[in-house]
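The form predicted on its own is given below as one chain in structure tokens.
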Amino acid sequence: MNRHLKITEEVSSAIAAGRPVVALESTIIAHGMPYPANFEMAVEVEAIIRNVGAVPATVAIVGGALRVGLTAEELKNFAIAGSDIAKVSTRDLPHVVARKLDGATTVASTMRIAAMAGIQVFATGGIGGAHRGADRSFDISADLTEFAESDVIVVTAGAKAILDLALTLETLETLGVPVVGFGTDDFPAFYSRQSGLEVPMRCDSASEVANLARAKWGMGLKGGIVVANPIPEANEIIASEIAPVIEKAVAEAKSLGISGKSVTPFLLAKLAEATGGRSLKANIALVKNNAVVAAEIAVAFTKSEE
């Protein structure tokens, strides 16, 4: 056991006995939304889970300690105090832990020490990837290259609109990383359903997913796979209509020289804003979409091969 995970007896006791456990971040719950709507969200994920019949782990690093499942009042710390948590990707690991901080993990974090943990699924709202430019820039999140290290089903509803899906999925080809699209075979877009861009593969279910997983490992193909799973209809925001509002907070960002993990952030704060409210709860939506799909993946993995 790595020294410095600490993982709840709920989590632990789950994994040894080879119960479904589904990995959650904290950068979500500190970065992603306003207060006190991250903690509302927070809590009811955990709770959509349960109710599938699996054990929900949220991540996060308390006092340097790599913390695998918080407690309310823990996730309720973490909503409060937002952006004055560090965002720690993998690479910011050794030097929060050393200085024991506290760090709110991204999507690349939180997959590293759930594997350490020897969790196999994590439910998210969307992925990192190429930012627009990056054939200039080199602007890769850290989410991409964690998927070739890190042996993680991901639940995603795609990468986040902001971004260049077409390099990112490029770019997770290149890494050799299955992109499944859930129920679809067009790429999602965070926020709308479609993005025109096409998935290499295809699942209908939570128990082919999970086969395809056993596949992969059974073979010794090291790595994560991305699991796209649309934003439920009802509550997408069509790429026609927020295609234009993220152009302008991406000029906005550029013009103000915002850069690197302070982006995601400012734009999704400013597309909140320009929607009126309307991209923050198409978020809240697709996280607890993801964890229903996640939660019942976790669920068919710890089952016999179908």
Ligand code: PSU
Second form
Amino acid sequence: MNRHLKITEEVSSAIAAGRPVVALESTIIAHGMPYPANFEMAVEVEAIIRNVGAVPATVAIVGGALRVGLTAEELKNFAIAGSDIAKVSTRDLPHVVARKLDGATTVASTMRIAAMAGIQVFATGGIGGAHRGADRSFDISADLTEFAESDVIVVTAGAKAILDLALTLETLETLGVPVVGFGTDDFPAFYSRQSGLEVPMRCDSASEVANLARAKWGMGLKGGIVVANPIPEANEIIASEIAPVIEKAVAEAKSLGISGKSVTPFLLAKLAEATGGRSLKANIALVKNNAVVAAEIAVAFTKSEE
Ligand code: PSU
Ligand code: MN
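Can you switch from the form predicted on its own and show the form predicted together with the ligand instead?
Okay, now the whole complex, with that chain kicking things off.
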């Protein structure tokens, strides 16, 4: 095991014994929600995973160590520090590790660290993707390329419509990544249950997802699986309602010349500002929903094939 990894006793003994473990990212805590809602969300999501019978493992970088499993106090530190903590994608890992810095991990770097630790299932809110105008800007999240690299199942409420979702699905196809609609034929758009874009395949249970992963990895195919799980109906914000807010945020980012790793946090902050408490509530509900499904998949994965 590599010398930069630091896994808690609880998580490492669960991995060693083949018990179910679910990884969680920390950018969603530091950059995705305001304090104290982010801290409450992080604690509740861990409890949800335990209730289903899996061990939660929040991933972050603390003093240059790749940490798998955080204490409640550490979760709170990340929640309070918010955007003062660096957002760390895969390309940033060497820098923060060499300089012994703290960092909040994105979907991409969390997948990589989970794979290093031997964790196969990860719950998040929404993955990054190909931004609008990516045909010229090349702004395609490293989350997507990470799916070609790391053998991890990621449960996500699809991706936000701040992105070009059609281009996001095309990119995942090019990279050979299965995108599974969980109980749906339509790729979910985070706040909305439907994007109008078809998913290439569908599973209706956790054990079906586990079987798909076994088939993929069993034939030696490398990389992850996107499990696209729609937001619960009660918390949905329909697409036509959120669309004008998104258009405005995207136009503002463009006119301000926002680029690179600031694009996603800028758009997320603008959306949160414009939709107020409702989008925060939706965000928390979908993360919890994803945590349940991820824990069920992790449990199914430890059982024999059904
Ligand atoms: N999309 C969301 N919420 C998030 C993110 C994306 O709806 O919190 C975060 C995740 O950590 C994701 C990252 O991995 O942003 C992607 O950033 P970028 O587009 O810069 O790769
Ligand atoms: Mn980007």
